[in-house]
Each structure stands twice: as C-alpha cells, then as structure tokens.
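Single chain ahead, written as structure tokens, the form predicted alone.
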Amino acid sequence: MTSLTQKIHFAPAFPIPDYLVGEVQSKLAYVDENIRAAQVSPNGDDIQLTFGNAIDEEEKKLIESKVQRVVTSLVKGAFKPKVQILEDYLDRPLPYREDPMAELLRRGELSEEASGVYALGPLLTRLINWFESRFVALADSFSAQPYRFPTLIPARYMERVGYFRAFPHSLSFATHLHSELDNIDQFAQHAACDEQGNLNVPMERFAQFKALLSPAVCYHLYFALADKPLPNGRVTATAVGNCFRYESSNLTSLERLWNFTMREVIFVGPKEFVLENREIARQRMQKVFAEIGLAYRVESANDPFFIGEFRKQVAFQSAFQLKYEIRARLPFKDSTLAVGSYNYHQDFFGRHLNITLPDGSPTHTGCVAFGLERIAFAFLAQFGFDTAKWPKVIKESI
C-alpha cells in the first residue's frame, strides 16, 4: 500500500447521543491499528477516521462492521445517567488560556520517548512533588500507613477479580526470553528496531505471559489482603505508583498516558467506615483546591468499561454513586480533565478475594486517587509559566 493519511467518513447504525460522543470516540481507537485519529460529530450522526495508510474497498467494509459493533454496543438501549455534581468551582477566574504542551516541549520540561511515555524535567517535578505533598497530608490526616508495591502484577490476580473481561483494551503485558541458550543467544545476534520502534523479534522467543504492568495501585493492597480476616477489622493506607493503561491513538500529551503516576490513600473494613472516609477526604482536598484557586468540579461519573461491559456497568456505577471524578478545568480547549477520583468499590474486592471482616462478611473498599501528571498539567494549562501569576502558597513553595 501506498504510504498516506486517508480518511474515511461512517454514518452510525444509531444516531450517537451528547453524552455518549466522547465515550465512542475513545473506543473507535480499538476498531484498526492502523487508525491515526477518531471523531465523532458534535450531533453524533458522523464518524470520521484517519489513518496512516490507504485503505480499499474490501478493509473499508471491514472496518465499517467493527465501527458499527462499537456504536450498537454502546448506543443501542442506552440511558442518559443522571450526573450528581458534590463541587462546582468551573468558574474561578484564570490567568491563562494556552495549551501548555507546547511551551513545555520547548522549555524541554518534556521529552517523548514513546507515544504516551515522558520523561518530566523539573518544574513539572517539582509541582508534582508540590501536589503530592498535599495527598500525602490527606493521607496522615487519617492515620493511613505508608505501603510500597511492585510495578508488576499477577495475571491470576487480575483474572480473579475479571479485569479482563471489563478493561483488556487497556492491558499492558510484561514477559522475557524464553530461558534457553540458543533463543538468548539468536536474540542478542539479531534483535532489532523498525523505522516505527517495533522490535522485530519473533513472539515465539517469548516466554508465556504470567504478569502485567499494573493499571492501578490499591490493587496490590486488596491482594495482600485476600484469604484471610482483615486485621482490626479495618485497614488504612497509602502509597504511589506507576501505572499503565494502554489508549492507543488516544494517548496524546499529558493528558493521556500510558505510563503515569497515581498516589492513592485506600480505605478497607466494613461500609460506613469506607463511605465516611471517602466522604471525609473530599471535604479535606476541597480545602486544598481552594487555596490555590484550582477551577475543578467534582461529580458522579463512570470507569472506561470496554465495550462489552459498558452499559452493565455504568448503569451499575451510575445508580450506587460509587465513582466521583475530580475534573480541572482546561481553558485552552473549553473543557476538563480527570485528575482525580473518590471512589466505592462495595464488597466487591472483599467478595471475589475473600477479605472478611471480624464477623466473617466481605469488606468493603474505597479509595482516593490521583493522577500526578494530569494535575500537573491542568494547574499548568489553568495559570501558565508566569509564576508571578501563581497561587502564593505553591509559588512560595517551589
């Protein structure tokens, strides 16, 4: 095929609803490898793709049935959820208005080293130490004891707990040479880059997958506490990580990455204890984001469920309220962006991994996340480079 940018335009099989355009965009990502970029129409009755090849008659019908599976999948019998907004401070005034991406990559405050995967320079490391030092208070206002995991976890831990079937778009594999001279040896006289940065190595030198990069960091937690009674009844804690969720041409800036960092404070016991904390933490971090004048809303919303998990799942998140997201404003393109989240996991957790409670019932869990990078990047996109302009509390700070 001829090496070009081509687009293609798809009517959807139903018409696509306001509050379903950017969950379908970001999920017609997954129809074709070879997709550059999606959108959807504002009024949902277009699809355009854009791709980096040419693409005939024959893949074209092709990739139009896969385009329709994702529309009929997440459109078809579909319910508007009801958003319960806890904070709205969208309208706090602003001193700045660019996006920040490109000031930083000048600066060299960034550098790419893969589509989704940056290496940060200092004055976004040290605004990202500010932020957490500020999660980190949260965290000893409860008590919570400090944990380290593993960047690497179980696939068995995963599969008990279904991850592959609600997210397996998202999953990051890690593996290793097969343990055998020879493979090693052939490996090491010929293993090389393409022009795109695939390393051109037969699958057949790898070993089986028995592990993945992690998607989040209270998982660990849950695991180290599955199959036995949970002490005192209830445990508190907090730790950061590095975690990886795969978005294929979603991820762009710093946005959306696929290596990023979250500090989270976990609660565990039994369901008031979850809720009331949650609820106490929200409260805490409103306090935080006032002080600096963050502009930000807080309310319910929805994990990125795969396809066929989606509306099962919403619906079920939607009627028990069991996710808020924090959501910063982003003047530059007139909408927000999810840097953190409160959210109620029920007895999910302590069902499918056997935590107990004193009493021999499931636990329930909760946690407070944050995505260190995306709040790095709204504050930046919210009051710019001029640090005369910044809130006195960080700029004093940093």
Ligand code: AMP
Contents of the next structure:
Amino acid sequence: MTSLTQKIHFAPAFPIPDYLVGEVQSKLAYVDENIRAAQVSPNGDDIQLTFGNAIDEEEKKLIESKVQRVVTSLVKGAFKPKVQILEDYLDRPLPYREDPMAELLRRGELSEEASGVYALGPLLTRLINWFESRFVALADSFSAQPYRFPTLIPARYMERVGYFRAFPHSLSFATHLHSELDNIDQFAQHAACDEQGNLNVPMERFAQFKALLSPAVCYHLYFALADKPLPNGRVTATAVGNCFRYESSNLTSLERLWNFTMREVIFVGPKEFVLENREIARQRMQKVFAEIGLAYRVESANDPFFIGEFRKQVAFQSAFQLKYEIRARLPFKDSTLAVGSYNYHQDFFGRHLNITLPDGSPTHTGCVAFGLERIAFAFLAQFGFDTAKWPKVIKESI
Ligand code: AMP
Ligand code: ZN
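So that was the form predicted alone. Now I'd like the form predicted in complex with adenosine monophosphate, please.
Full assembly next; the chain just shown is listed first.
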C-alpha cells in the first residue's frame, strides 16, 4: 500500500496574531476529514495543510474557502485577551528534557488502541494514583461528598446547557442497533471492520442518537440538582470519570486524548462561596505542586469554543475571569500543557437548569478539574524515568 500525502499552502485572509496561532491551528483540523496535520507559521502569515490523499484544483478551492471561514471568524475583530498570571513557577529546576512518548511506548507503558485512546501500564497508573491521592485529599479538605457518574450523558441534557452550539466539533455519540430481530441477525452475520477499523454497517441499522459520551464530570452533578432548590443552599462534591473530546488530527500523543479521565471538585452555592472555595483550592494545590517541585504557572484561559461562538465567549470568559489553567512546563518542546483548571461558571448552570438558592435566585457553580493522564505525562516530561531524580514524596510512595 502506498501512502500518498499532499501539502497545500494558503495565505490567511487576515494575518493571524501570535495569541491565536494555536487556536486557529487546532480548529483547522476540523475543516476536512482527510487533513492529517494543520500548521500555522509562527508569524501567522502561512497555513499549511497536509492531506492523506491527492487534492485537485476544485477541492482545493472549496477547502480554501473553509479555511478562510475559520480564519475570519477567529481572527477578524479579535483583540488580545489580557493574560492574568496568578502563579509563575515555570523556572523551577528540572532533571529531564526528553519527550517521554518514545520511552513510554518502548516500555509498553502505553498501547494505542485507537487515535487518542490508550491503555496505560503500571508506571503511569501508579503515578496517576499518587496524584489522585492528592486530589482526593484536596476534596476531603472541603468535606466534598463523593459521587459516581455514568460515562453516557443524555442528548437532552447537553441541549439544555447549549453544548451543541458551543462545542459541536468535539462531541462523541453513542448508539446501539435497532432492536429488531432481522436487523440484529444481519449485523451478527456480516459485521466486519476494514483496514482503517471502520465497521461496514450502514447508519440505518443504528438507533437514533439519544446519548453522548460525557465531555466533563461536573455536568452530571448539575443535572442531578436540576429543577429544585439546592439542599442546604450549598453542595460540595467530588468525582472522577471518563471524559471524551474528539480532537480530530490534533490527537497525537498522551497530551491530547479522545478518551481521558478527569477528577473534579465541584462547588455549588452562592457566588462568594464558589469564588472563595475556588481560590482556597488554588492555594492548597500551590503547596502540593511546591512539594514536588513541579514547573508550572497558573494563568487566565478560555474554553475551546467552536468558531461561531469563539470570539464572543472568549471575551466574556476573560472579562469575568472565569477560567484559570494550571499549565505545566514541557521542557522537550519549550511549551506548556494544561494539566488542570479552576473554573467559575457564574449562575449559568443555575439559570439553565433551574437550581435555586434559598432566596429563590439561581445558584452559582464552579469546579476544579485535573486531567489525570496529562499530569502524569507532564510529570514524566519534567522528571524522567530515573526514579533517583524524582521528588522524595513520590519516590517513597509509589
Ligand atoms: P477543561 O474542563 O477543559 O478545563 O479540562 C480540564 C482538564 O482536563 C484540562 O486541564 C486537561 O488537563 C484535561 N483535558 C481536557 N481535554 C483533554 C484532552 N483532549 N486530552 C487529555 N486531557 C484533557
Ligand atoms: Zn467541571
């Protein structure tokens, strides 16, 4: 089998400012199914798309118009958000500079089941368990109540909080065969996968979608509390769960997964209660990260909204300081990776889901979310595989 690739260059309709280069690049992955990689030059004046197939002039024109739609909606009229830095420990000394991916694969610590889907081995699992023990200790320090949530989430829940409009590109859907005997028999006899892993079954055999794979943990709590007064006027909860965000050709290593796990500590109650606890959580985690010498910073951020919603929502999030990310240093690529976030949703969920405070007003919500695979990956990227060079607290307990 020959593997054919074709690269195409475009000049963007508007020069892409440096603070949007990453955002435009990641959204270009959704322009066409056959895109293998999208790259925006660092100075923002060139876009390169790599295709897995040959592209003729006609197709190229169509693709260019879609590329320019992405560029225009993200760049035109955008202004540089003021980045607020709450903690900066990026320059902590680190013993390692390599990309841990090759070594993880070599050791059998990672096996790729599909793009963005990995089985993790004992070293990664033990590291994740260590970080989990710290996240659970954080939850305990707030007397957070433990919850367990399903992996599936009903489509009508997601509709109710406007998720389809905000993040359509990253949705993952779940279905099943129509419950009809001949249909199931036919499937049983003929279902097979092709070389790319695609199942040879037409969509008509499947039931309509009523469920999705959940993209976040805290949503489940808000739905459990919907359409009633909040018990005792406040709830603090914690849960860990599988989350799904389809990232198209951006799925390249353990940094960006389709299926990942998140631990969240969730605050529901009056505005001051949510904001104060979000701040206390940040200060408590600052001590944990200091103890292990993690190199990171905490800075204001925005969620990866799709192109139509992006500009408006990002301006809103930064104006109200709704999101801060814990960005760990990745020395091997001189960049940072979000390993967690401190979020405040104002009364968004309270209003949409009709969760009320004792005075009848909608509740406020916030969450602290940690990406478990990413924290383990960032740790290995900073400290490597020689446990003699690991922080004492981790070395001793795993
Ligand atoms: P967010 O709700 O987007 O702030 O996500 C919380 C955390 O989950 C992030 O800080 C990441 O550590 C992790 N996370 C989010 N998306 C992904 C992904 N596609 N792959 C791996 N981890 C992710
Ligand atoms: Zn959350």
